[in-house]
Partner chain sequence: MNEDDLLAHVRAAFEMLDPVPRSVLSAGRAAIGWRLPSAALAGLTGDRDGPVAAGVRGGTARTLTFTCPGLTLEVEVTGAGRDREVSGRLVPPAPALVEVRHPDVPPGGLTARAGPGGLFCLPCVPEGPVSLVLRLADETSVVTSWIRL
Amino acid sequence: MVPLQDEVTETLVVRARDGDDAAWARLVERYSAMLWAIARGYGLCDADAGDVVQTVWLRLVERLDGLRDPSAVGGWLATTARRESTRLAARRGRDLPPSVAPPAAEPGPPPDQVVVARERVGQVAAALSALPRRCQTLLRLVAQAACHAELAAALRIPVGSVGPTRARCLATLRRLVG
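Using the sequence just given, produce the structure of the chain by itself, in the form predicted together with its partner chain.
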């Protein structure tokens, strides 16, 4: 039997629909980071982003039996998260858009491989914070292995624009990282 964590999404949806709570938990683990990233992309604070993610999962539960195409659930989740985020951001009056804050530079760490890797992550984080928010969100989702349909739904752009947008954001990030 295929281990649950490697099951394709469609199988997880069908199994969850048949009452397999472990399959549901796996779906939640697979997609919550995407939903969180989308909510963050709208500048929502921790509490509001958490509310969006929870609402999206509750919405999927109510739709589970009526879902026409279980393999397309990622796109459905992304669309629902975007709509819920827009709604909540509008209710909040679009205040205080937080961004990824670059971590403070640590002076004189020992030249050890782990530290070098951490510094590299710090550089990438600093570069990300200089990008437009939509680019940040797109790259975050790409890094989480979101597919083109999910990216298109999350950012509300045509599927055909995903490739060029992705390339442009990556090139800008690469330039900033140096």
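Starting from the form predicted together with its partner chain shown above, please give the structure in the form predicted on its own.
Lone chain follows.
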């Protein structure tokens, strides 16, 4: 994982505050995947997760001038995404069916390889769903967050706990996959 440089993030925020569209685009590119992962970590369907991500960016636009530490915008975005996800999940409940489109058929590997690969993915998915909720969320965010500080902010844990917690979650996942 390559950590974001706070100076670069701070510069992007300042430039976005000054109306630089390219800076906004870089911020959106950098943090949107993390916001989606947080929203999905709350069990929200694609449409609701999209609403959360859109609302978080709107909140940033509304409060950009008031940010005390522009270099910490990743943590601010993660916290806001958690709050919006909690609010929306509470309002709509978690029993809504996901709006996942069926996968399109692709010409490619022979059917036996596809079956083996799908079985493996199914094993990993089953193992992931058997993990405690906190581990599920952490492993989703690991792939999306740029640094441990953002993960810590998203999960509300100390920065020093991210690595050991991640290691424990991965060890549990490996045991479950077998």
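Small disclaimer: the values here were computed from a predicted structure and weren't measured. Residue numbers count along the first chain shown, from 1. So that the term is clear: the rigid core is the largest set of C-alpha atoms that superpose within 1.5 Å between two forms.
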item	value
Residue shift check between the two forms, rigid core fit, I157 Cα at least 2 Å	yes
Core-referenced Cα shift (Å), L173, between the two forms	3.1
